[in-house]
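The form predicted alone is given below as one chain in structure tokens.
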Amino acid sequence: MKTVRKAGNPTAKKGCPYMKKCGGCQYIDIPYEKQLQQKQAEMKKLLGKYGKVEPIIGMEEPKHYRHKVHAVFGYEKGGPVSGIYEEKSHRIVKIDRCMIEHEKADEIILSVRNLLKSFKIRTYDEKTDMGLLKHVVVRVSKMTGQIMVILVLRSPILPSKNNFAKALTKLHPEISTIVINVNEKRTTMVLGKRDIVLYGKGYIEDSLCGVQFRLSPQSFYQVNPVQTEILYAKAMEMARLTGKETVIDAYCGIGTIALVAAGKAAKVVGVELNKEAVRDAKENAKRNRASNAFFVCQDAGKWMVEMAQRGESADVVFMDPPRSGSDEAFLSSVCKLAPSRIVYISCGPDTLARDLEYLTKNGYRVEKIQPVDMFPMTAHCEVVVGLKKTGC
């Protein structure tokens, strides 16, 4: 059975009652201005040798910014519990309300937890591999207000599923869709590959930088919509698009960066290995009538090498890799393609520093470094870097 660590009263006036047991918000007991100062100093230390680090862009309201909320479910004496894993463990910290999560999402998760007993739905026990409900994920669209609830189950069979959906939507009529996600494996991955629509369309819609997006359960989408618009606006500034360029969006996901760039470039190609993400990207291109945006399901590095071998070229490459950064094979493929500009969006500044070392030794120089605080109260920081090919 999962170990549960109880936290204090979530209505406490000072600070976060969970901070000593959760560990997710490393900076939550530091005034926000000092958080920004500390992150600025860290970015300067990591990246300063490549150029001037611009002042970090913070949030006017740095609380309740996470529009995607994930809760892990377990059990203790007295009934089911939900919350997050304590840092570097699988002990659940029971949380009802979080200072950085969307308030409506937290309310819905609490309602799910309260409904479990009456519907005789057992929470999952990872030690015995028994029980049904593993996780609940809630996505809230900032622009449309639509809400998706994802119930991650060990089995596709949910007792009285239609009545459960009716009970939850009666409590929260603003819910747009409820999806069962089946994850039968013992794994650290939250979502499995199979989705079953229980209520609504199975997706929600949002807009970002004037572009509309369809978000399905498997879609990657930035969790902080306010700062994402700022981040992408800075990325477009660094790309210096005039409407004549051919652009590649590596690690394109559902096409967010590609479709924002499509309105400013001649042609955009998004490359992504995840089939579901490419399907969503193509659908999003249709929604926005972006006839100059194309999406390919392939390894981005191999695709760029093949493109160079065919004698084709690109003017700008956007890259937004995972926190682990890019490997040398991918960076080598970018350099072989030799775009005049690279715009690198990073959620892992330490691996960004490593990758900049490679790029600056292989024909590129850094023009601008812009940190953006996407994750207030935590030690994480997003950075966008503009690079230009030497001699251009």
Second form
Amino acid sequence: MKTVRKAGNPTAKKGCPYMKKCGGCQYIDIPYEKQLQQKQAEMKKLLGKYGKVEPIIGMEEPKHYRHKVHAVFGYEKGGPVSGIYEEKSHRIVKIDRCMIEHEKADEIILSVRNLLKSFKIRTYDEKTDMGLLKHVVVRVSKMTGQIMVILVLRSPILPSKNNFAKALTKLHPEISTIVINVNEKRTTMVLGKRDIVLYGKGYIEDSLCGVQFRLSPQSFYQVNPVQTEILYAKAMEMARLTGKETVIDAYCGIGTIALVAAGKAAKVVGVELNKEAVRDAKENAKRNRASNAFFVCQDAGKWMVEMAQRGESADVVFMDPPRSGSDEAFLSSVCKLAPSRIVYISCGPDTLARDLEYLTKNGYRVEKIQPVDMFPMTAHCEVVVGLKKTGC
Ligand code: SAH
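Could you give the coordinates for the form predicted in complex with ligand SAH, as opposed to the form predicted alone above?
First the chain shown before, then all remaining chains and molecules of the complex.
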């Protein structure tokens, strides 16, 4: 596989009219090839002491890669606006089309904005805590083309909701489901706890690495499907499964890694905190007839401690924690379980470095470090690391 891919220069000061205010794409005015070099150097500086950092895998077409798009809604003198918060403020930068977001998702968000007036739907105002529509989130499946639209509202009542759904799906017949999410709190969190299905099944289906998945509004799912397949393939390579192993997928989301591994292992167990994601994961195991895959809804650290106390064992542990990284309860129990391999997937290289420090001091050796550019134009970088138990 070609690693550092050549791309033209899709960045462009002229290409993004919002770059001065938006701040979402920290590297947008750097040519893509240079962005990759920069990330490579950053990863080497941060992780180089643990082993050789392989060349970062970039995208061939680093545009419109985000299959999950979020827009915040508000009001300006001229009418409703949607876009993203200006960096370090709560002023909305009005965005119609973004270089890294899926184009269809952006079109749908614009259509929602345009329909608001005729349906007399007011946008939410943070200052007064009045109004209704707070955010719109759109998720697009690359493989099936199915689209989910989530309308985040201050209260559960959407005026003429069925006619609104009819009007939106008439403009975009490719929408598979529309869900109202109720977020009554004054909070920086986008989604509230309650979902009400307005149209369709309430979830969409996608597939990755030949495995089918359903995903619900509250479940985490990687935003860049092209790079996710590459990332998972690298993770599987590092796991070197032979069909005999007991595997743990910690922080498993809807079971993506667990179910890709299930076909190559004796047994897989996924652990995840989010109830809805675990429900999806169990359903996904059924869909893929993975009778050797099991899912537990619990804090990964607590669950690992209990597993270690019961004296259970595992051969391979995949771990893919949120940006804040793992915790000592989890790491110390992993070391007690003593799997022969750990595959650590991280979207937070700083916390990854912290956790590698612990693992390498407690019986593990880094075999491979592979950065994957999941977020072109931004400063973020995903990394997958293969670790081996010393003496194995
Ligand atoms: N491996 C999945 C999800 C990774 S994102 C994928 O590739 O799609 C990290 C996941 O960890 C999220 O689903 C989040 O809900 C979950 N999570 C966060 N804190 C957790 C904890 N303490 N214990 C278990 N899961 C947790």
